[in-house]
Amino acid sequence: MPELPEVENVALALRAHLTGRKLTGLKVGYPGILGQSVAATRRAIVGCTIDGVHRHGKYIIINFTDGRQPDSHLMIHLRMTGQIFILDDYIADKHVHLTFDFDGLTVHYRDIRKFGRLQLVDHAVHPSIIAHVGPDMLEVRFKVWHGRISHRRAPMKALLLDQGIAAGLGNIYVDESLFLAGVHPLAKPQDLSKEKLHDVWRLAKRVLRNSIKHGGTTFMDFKNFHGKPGNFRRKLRVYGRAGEGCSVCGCEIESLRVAGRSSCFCPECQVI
């Protein structure tokens, strides 16, 4: 599933390539991808120009304007296999459900599992439909994040995955952040010092920024705006490496399940 770095790379590309462009056509192959009717979608955005692209956690919100009526805001959630891309001479297959025509520039939305959604929302920044989602992990200040997590009794792995505490961290980046901070996935925040929690917060931001720099992580489906995979996979220290030797101490990396998710960790570097 695309996490914050992957979604940020898509948002950056949309902002760079589409800001100032008018949407002149929209072809819909599978209406179930939309959170409203095809007709309502076309009325809201076709003929309008993109004048802003915002990301919050794993959500992208695109602002469309025509200079007359109130702006329209389209929120995109890629879910598990959603992809947005441009490719010269690309022949759409059965998994391309939306094709946008920006005055001659063709942008495809492809989604094998069909779990993604493109929905009109009320605001361009943190719309009411995602009021349950916490502050963006890259933007949240330590004081706010600490206040949301320090008193909790659940395992750190589960709490970092909780999008209501802070949005954007997924399984890959939680494992990597906890490893760098030397925190076991089953450790509880109420048992950790403020300094150790600060390490988790700081290093989670570092991991996210490094992954954004390398185009995100691709294991199966994620491709960037130009159809290329992310390169952060080669930087991973523990995620997906159960049974291999730790790059720091050489101890065998182990795996357990926390909050229903596989969690990779080093038993020597991350002692509970």
Contents of the next structure:
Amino acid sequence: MPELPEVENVALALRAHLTGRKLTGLKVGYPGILGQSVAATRRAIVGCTIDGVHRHGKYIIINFTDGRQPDSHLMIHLRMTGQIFILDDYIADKHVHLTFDFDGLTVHYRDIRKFGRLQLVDHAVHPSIIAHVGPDMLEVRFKVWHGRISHRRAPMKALLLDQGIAAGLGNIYVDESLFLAGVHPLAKPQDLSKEKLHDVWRLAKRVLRNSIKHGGTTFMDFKNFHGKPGNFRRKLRVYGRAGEGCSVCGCEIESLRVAGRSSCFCPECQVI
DNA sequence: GAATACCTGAGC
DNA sequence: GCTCAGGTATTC
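Please could you give me the other form, the form predicted together with the DNA, since above is the form predicted on its own?
Let us now look at the entire complex, which starts with that chain.
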């Protein structure tokens, strides 16, 4: 599934392939993916040229301009199963809900579970203005992050998933970050020293950067479309490994439900 | 903060 | 045929 590293790769690919291109047409199979009417979407972006692609957390914002009207900003969230790829001779299956025609290439939006959204937003390209979303996890400084999390009373698992504190971590990377930091998913900020919280912050950034470097947990190729488990999956230490032996101490990885999510952790290495 | 809605497919 | 998977908006 797309996580921050895949979203980053998608944003990089869109920027590389679409900057300067004009959108000539938009086909819509399932309007529910759009956060506004089909007509409003077409009015805002068809005939416009892409002049910027930005990522913030798991959001992508594409800037469209036509030189006369104010720019339009299309915000994309892939949620669980959204995929974007560029392929000219692709025969769309039933999960392809949107097809964007540019001069010279075709971009498909495919989404098995239809959770993803593409919506027009008012604010300018800089995506940190999304009100309910905190600073990007890769960008946020420790002092800022600590100030946003240290007074909260919820378990660390829930707080790291909370996009309002910092945006970008999903279930996989939260479990991995907590494992690397040796922090139990039920531990609360007040249970932890400032040094321990610094470890969580530092290792969360590291695990995200490492995943980006390895092509993400899900591999998505824009030219030869496929979305399947990528190189980073085999590097995961605890996620999806309940019942297996911990790579550090050998004891059995356990699974627990925290904040409505499955949480895999090592009961020996991760303490409150 | 927890529960639920949104969806479909995989795995039992 | 049931449960589970999971990000976010919404509603308790």
